[in-house]
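Here's a solo chain for you in structure tokens, the form predicted on its own.
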Amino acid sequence: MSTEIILQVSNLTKIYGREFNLGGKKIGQRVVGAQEVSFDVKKGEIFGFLGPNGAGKTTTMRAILDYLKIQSGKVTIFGSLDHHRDRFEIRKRIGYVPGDMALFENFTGKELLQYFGKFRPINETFLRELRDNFRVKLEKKIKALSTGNRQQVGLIAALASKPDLLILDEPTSGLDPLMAANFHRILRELRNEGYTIFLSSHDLAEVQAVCDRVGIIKEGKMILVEAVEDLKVKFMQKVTVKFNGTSVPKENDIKQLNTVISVERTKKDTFILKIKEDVNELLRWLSSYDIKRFTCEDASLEEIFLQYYE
């Protein structure tokens, strides 16, 4: 992965509507869609964008995109082109899926791509690849073809260009898993040659499996930015502990440790416990008893995710 910086966003606040009053009545609503979102992704890397229906997912990406005006902060894409101001010639570097793709439904996918291509070359070898791995039919016309085909229509027309950024929110989403397993596949790759991935997902297996660092957004405030792996050692794992004989601790005594969030007794002498950070401090508690057996995993996405939205 590469030093440089393809995607700067800084501070981006997005807010709907507004609230005023109007005869001593409250009139109107003011929702946030993102407020203070910074992060940055980098050259050659697969960048998830984690958070529930309704985190600031969406608008975010169409903020990057100048879809949506913003109230304050700076995007910058390429190094130094402004999100706004340089919209058109940023747009011919992007290859885009929204998580609500419409088509054009009289077009067949291949009257599709050649009407993408006269605004960003198509790179036909890469094309031959795409559909040798997607199973649609571009022969059909878009109005015939299932949700799942249409959105590898739609896939196969972000990439075909192979451009610079990838922008993606919910790729997968109605794709069968051999799909959306050849799609990672291709994702992967694409990283590989140094193309930059930026992808939205509330998929966490899809996310573990491709993504290099992660982003994790709640009601439209960043709260995290970290690499996956880093993430998996850092804040939780997972301890399995049996004990041997009568020398069992009570569930209490464990919660008591500062590195314990939670503890679950599966059996009369064993536990499930989930911890943060490092395991030396429950090591030295658990020298006092006698041990059967003693296993520590690191967590799923899936765990820690959970944990910062419980």
The other form holds:
Amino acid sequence: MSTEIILQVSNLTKIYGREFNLGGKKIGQRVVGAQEVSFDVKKGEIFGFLGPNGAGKTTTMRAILDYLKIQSGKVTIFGSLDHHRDRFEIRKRIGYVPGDMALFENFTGKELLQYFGKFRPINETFLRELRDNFRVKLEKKIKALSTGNRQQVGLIAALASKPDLLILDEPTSGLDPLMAANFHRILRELRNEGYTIFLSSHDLAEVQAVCDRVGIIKEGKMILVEAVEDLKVKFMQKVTVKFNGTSVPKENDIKQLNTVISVERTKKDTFILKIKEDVNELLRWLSSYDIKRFTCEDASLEEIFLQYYE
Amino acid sequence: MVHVYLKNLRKSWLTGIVPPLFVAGFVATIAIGFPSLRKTILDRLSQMNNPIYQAILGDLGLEGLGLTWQGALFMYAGGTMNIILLFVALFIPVRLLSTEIDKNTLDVMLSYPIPRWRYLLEKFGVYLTYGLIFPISIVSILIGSTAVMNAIYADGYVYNDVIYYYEIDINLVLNYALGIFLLLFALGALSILCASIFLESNKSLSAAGVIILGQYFLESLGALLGGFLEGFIEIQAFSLFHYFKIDTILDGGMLPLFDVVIVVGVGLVALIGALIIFHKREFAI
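Take the protein just shown as the form predicted on its own and give its structure as the form predicted together with its partner chain.
Full complex below, order starting with the chain above.
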């Protein structure tokens, strides 16, 4: 992975609607779509963008694409291009798959590719490769295709020009596992060739399979940006503590510790704790108790993600 | 290249050609039936002097034209054309944009390197291209049917001891056709302005409907109320349907310049507004 930054988002804030105060009464509604979101995506990287529904993933993506006007912040793409000022130049070099993708229904897949190819020239060699990997019949009209096949046509259309940056909003929704696996392989190959991919997904297996780094957004705020490999090491550990005899602490006392994320009492004298960062604070605190058994293991990625989702 | 224009031209061909062909077919039918319908037409024209009737249909500017073949043709062509124009200008421009919003196809399209204003302009170009069929078909059918009638009834017809021939003023036809096209442009621009503001078809059609149908009825209302209070007739000036009347074209021998400035001006302002709004607006989820 290069250190060259392809997409840089700094303090992006998007607020929907307005609120007015009229004689002490609030009129209208102000909804925070994204608040001071900052992250960057490096060249040759697959960056996963995660978060629960309504967290601000699509808002951020659409703001990057200049579909939405942002209240503050800056989005720079390909080093120096401003997402608003240089949107025409940027669109020559990006591919986009929206979450709720719809294509011109009266076109065949082939006609659609030809049409889009007039705006962003198609890489014919890569298109042949894509056609080999996706098994959709491009001779059929879009309206005659199933949801999954339409998704495949949309993916082919977005990828066919082999753009420098791919922005994919839940790209594998509707694909069967085989097609999803093929698509993941294509993404990894593109990454290895130096292309950059920014994708949002709810599929944690997909994130684990393809992403180099992830960013987690919650309630409009970016709460974490980390390499997938480091997540397990740096972030959550699962600790099981069995206390001896009568020296059992109260659940709330354990929760007071800064590094403890959650406490689950499985037996009268046994607790399962989820710990962030390291166990030093916990060990110091436990030293005043009589411990019968202490085990510590890395949490799975899924457990880590879910922790942030909750 | 105008890829969006060509794509939409191909896609909308049926919607584009049916309305003008309907007008042409209707006028042709009237032309064929004129010899036998002549008396009915004259009776109908006398009915139309009734202000209430005029208020409903609008002032077709037929005064003095009723006795002639030309007058009868313009009465039917004009009346039918206004009604068809209403619906064409209301539905086609709005649907060109709002269908994409409703079906969500604009989302992918906007990620391609084409300026939004140009995207909308090319779509409006499709509407104008199909709009051209209106004047072309009306000119063809008016001149063509006159030539045919002249060939069949070279001696004309007699009414109240006066001989009338099957004649038509080509200058009037051409100016009328140009007027139709300019009106189509201005109404379509208002319609696409509504679409670029409201995006969704329901809201866009409602807004365009209020503006375009409102103008149509304003013209009729002005005529109706003007019959009672002269000042009310002035409200017709706010309706685009008030311009390019047959009698004013006949009087001046061409489209009145003032009418052209008003109609084209309204159309240009609406179109430029639509392009700016569509180019600058945001597309929320």
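Rigid core: the largest C-alpha set superposing within 1.5 Å between the two forms. Numbering follows the first chain given and starts at 1. Quantities reported herein were computed from a predicted structural model and do not represent experimental measurements.
Superposition of the core reveals a Cα shift of 2 Å or more for R265 between the two forms.
Superposed on the core, the two forms differ at K255: its CA moves 2 Å or more between the two forms.
With a cut-off of 2 Å and the rigid core superposed, L283 has a Cα displacement that reaches or exceeds the cut-off between the two forms.
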